[in-house]
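Form predicted alone, single chain, as structure tokens, below.
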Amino acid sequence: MELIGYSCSYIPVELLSLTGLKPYRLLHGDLQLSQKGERIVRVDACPLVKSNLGFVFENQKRFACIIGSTGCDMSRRMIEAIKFTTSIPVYIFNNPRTDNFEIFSNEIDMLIKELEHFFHRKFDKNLIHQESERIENIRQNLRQIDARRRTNPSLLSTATFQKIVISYLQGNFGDIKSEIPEEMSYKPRVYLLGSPVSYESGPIIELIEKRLRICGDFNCGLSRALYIKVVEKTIEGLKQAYFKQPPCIFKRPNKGLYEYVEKDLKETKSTGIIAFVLDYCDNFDFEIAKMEKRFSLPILKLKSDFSLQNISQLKVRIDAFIEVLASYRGGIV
């Protein structure tokens, strides 16, 4: 077995990877996969989770244990269900929905504790300190090359930068590489939020950006882990790392979501928004009219169940927002 499994940005990659293992975060959005997670799960179940139960079946005996959280309903189900129809040990963590520190603060201990147990080993101050520099050094890295994408003009596409991306998200520290060609643009800059971007979105991102330039996002799967700084190098600086991270759309009260999005549109001169939403769900379908009153931009919606038989309506739409996006900037809309 070579990998701890985790299904969200609040459980510490630092403390899965101090088991010795990979930590890999299960962000798979295939149609095949996705069919073979619907032999558990109601078809009209989010197509993420049905993806990702659909890689889990395949790949049982390359997973020690999986760590799932309370993020959405769906995604703790998707815990129930590997817990009862495969072998793998799995564990939950409560991440609270309020802006309640004290919890987090204890699931984050009972965390150690288990993950101690189960791996017979003791995550002592020294190891942690190792760690935690080890992986902020990488974020760092990654940090670096998005502010790449993000420049204006920018220098690197959004495609070639969740490519590297995936190697932080799978556990593929040593593949990450620093060289990187440039790719200049001056297409219309465009910020991408929503639902997570899955490992097999890349067909998606690159039909956007034949006519646009993604030069920033809001999506698990893209750079929203990488803004975790972890300053102090204890147990205590990952749990306030972790715990001001870039807000999940899931906390309540959610203005933090929104002055964080705010904040990035101005610093990427974003001219436009695509929010991307998976089939189901809810929580960002119900946003969005939201999002268009507060950031005041043309938004592009694009619903997804990961397949590709709607490419040549997507592209048609694609080509409608760009219209769009002109008059905006020229004051007519």
Second form
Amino acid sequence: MELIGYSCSYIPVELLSLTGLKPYRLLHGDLQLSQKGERIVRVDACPLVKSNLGFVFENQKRFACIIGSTGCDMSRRMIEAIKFTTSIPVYIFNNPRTDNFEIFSNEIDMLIKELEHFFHRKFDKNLIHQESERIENIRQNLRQIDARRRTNPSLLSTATFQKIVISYLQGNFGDIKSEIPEEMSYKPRVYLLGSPVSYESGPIIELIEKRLRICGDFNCGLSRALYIKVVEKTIEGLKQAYFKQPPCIFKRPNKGLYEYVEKDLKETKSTGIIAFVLDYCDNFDFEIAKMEKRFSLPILKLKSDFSLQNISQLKVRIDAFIEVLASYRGGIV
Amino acid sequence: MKKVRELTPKKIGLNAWSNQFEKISVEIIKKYKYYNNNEWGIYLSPPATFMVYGARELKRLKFDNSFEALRMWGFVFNETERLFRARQINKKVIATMGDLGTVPVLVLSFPDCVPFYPECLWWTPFFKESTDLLDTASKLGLPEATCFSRAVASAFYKKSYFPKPDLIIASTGASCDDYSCVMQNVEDMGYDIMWIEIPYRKSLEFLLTRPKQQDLEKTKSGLVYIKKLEEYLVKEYHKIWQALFKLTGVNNPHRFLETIKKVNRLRSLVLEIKRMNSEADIAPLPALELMTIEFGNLYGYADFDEWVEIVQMIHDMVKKRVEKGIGVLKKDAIPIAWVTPSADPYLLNLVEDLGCRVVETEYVINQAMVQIEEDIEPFRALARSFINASLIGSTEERVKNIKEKIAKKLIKGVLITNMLGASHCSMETRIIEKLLDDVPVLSIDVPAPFGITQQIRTRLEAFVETIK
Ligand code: SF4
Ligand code: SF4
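What would the structure be for the form predicted in complex with the partner chain, rather than the form predicted alone?
To see the whole picture, the full complex is given below, headed by that same chain.
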């Protein structure tokens, strides 16, 4: 068993990797895996959740345990479904939805205790310091890579960036290199947000980037984890860094997300937004109308179940979006 | 009036009720009033009245023919009027959202504060046989494949279903996502919301190791939880108390204890009605009325005192029916359990017409059925009662009661009503089906208003046949 699975950006990777296992973020999105997941959940469950279930069913032997979180209702219940169908030990981290640091802090303490007992290890100060420094350096390296796609002109495609980030998300930290060939682009600059893009979403990103350049994102499958900056390399420092990360859409009220994205849209000089929404992902679906109003930039909403069947239709929509971007001036389309 | 009371119990339609109503004397009609107001508080009227006012589904429904049920329906359907009246007479109208049954106990502890649950509006499109609220929700950008509770966002938007609340307390956290999104949308419309955290109840299977005994606690129904959960809730309830204190200028802990007693009285009456209903040879009360009574536990349909009296009256009537061995369904009606409330109330009627009898329910409101302990610190007692909530824990815990009754052969089948796209339905239904596989389980998606198709009927018929 080489992996410790986890499902949310609020779960500190540092603590998971202290177990000696690879922290593997469950971020699968593939139609076949999704169909496997339907063995235990209904067809109208989120495709990411279904695919993750499918992946876990197929790779049971690789997981020493899986740490879930209460981020969204379906993702919380995904851990239950895993418990119900496999013998993998699971744990659910209670991620508060309101600005309640006390709950978060207690939960981290509890998670540490649980991991220590379960893996017979002591996470002492030194270990925490070392691991926090190691992973923070990796994130720092990734942030520098990320900065290249954010510059104007953008020097790196998100398609390439995703491949690098996947190594981080799958716990293959050693695979992350800093030398990456330049891919300068003057294509229209767009920002991507929405439901997490999955490991298998490469073709969709590549398709978008044939005509556009994604030069920033607020997405759990891309740069989200990199915004976590651990300054003080202690448990307290980890708690602060993870709790204060740019807030996810599930937080109530969720104005922090809007403030963050608004600022980032300006910083990345994005001229449009691509909102990637998975079928039945309420949290994003409910917010699209508000996003359209709030960000006053053209939005292309891509609804997906991870099947690539509608790829030609997608091409047409991207072309139409480019026309909208071209005609967009000073807040008026 | 006497004649009405002596009738043999049965389910009747609107016309029959209107005929019966004529026999009720003016004195009796004047006797029952909300907010104890003689002038405008009278609420007894035949269900046909509410159909004329727009609740068109009533013409398809059948009701218990007792005076007690009539009183209940008059009161329940009067709620919108009651809330606007409350505002007119300077009561504070407090919207409580998402926690289902616990925050109102705090609200009721303050004078002239009326709690209500906007989410109960999810029945409105069905009762009105109108998709207007749901269409408005779509126009507001709320997706169609979500729970019918999205109607609530439209009601806030339209401003005609209840007065603007003096305070909105919204609970989020380990609750359902659809409704949390609805509440966020309400806030985005410009309503001020006080957000309350509902923490997740970890059961031991979702931990890697067993925690120390001193960190654990058990609810009276046997649910084990981590003590901290109680502490978190207590802090949230104190926050609410402070907000209500600020709103009313009153801070009277004695009233809190009184309210807990009153709430407990209602809850034990309802429990007793449920018990009698499931144990009697012949079902003394139809499922539709029973569901309405169960939901009344949440907040007493905006006049708690009057609601308690109504339920007391129904309780006494049910008791008499049981003693006499009479009821509304056939003796051989098949006992089933119902999981998740039926968005379309008509389904409850239909299932009974097909020969079933609902003897156990899991409407995700069981936390409102629990007795609040009276001999411990009241905030803690309240937290402990909420910890039993269905939605904050595991699916296995959710159906524990049903499983036990199946093992005792008291339940022969389980019906699950789903909302397509509702977060917990999509994740839980298959697991529930597997957990309860000792009996036939049927899960159906509740279609939009007026959408019960022949296909659904056929599936229900087939289900009943299998259990027979
Ligand atoms: S979207 Fe939020 S809750 Fe979901 S995985 Fe990302 S951080 Fe966690
Ligand atoms: S029925 Fe389910 S999805 Fe709908 S509001 Fe209730 S708990 Fe939420």
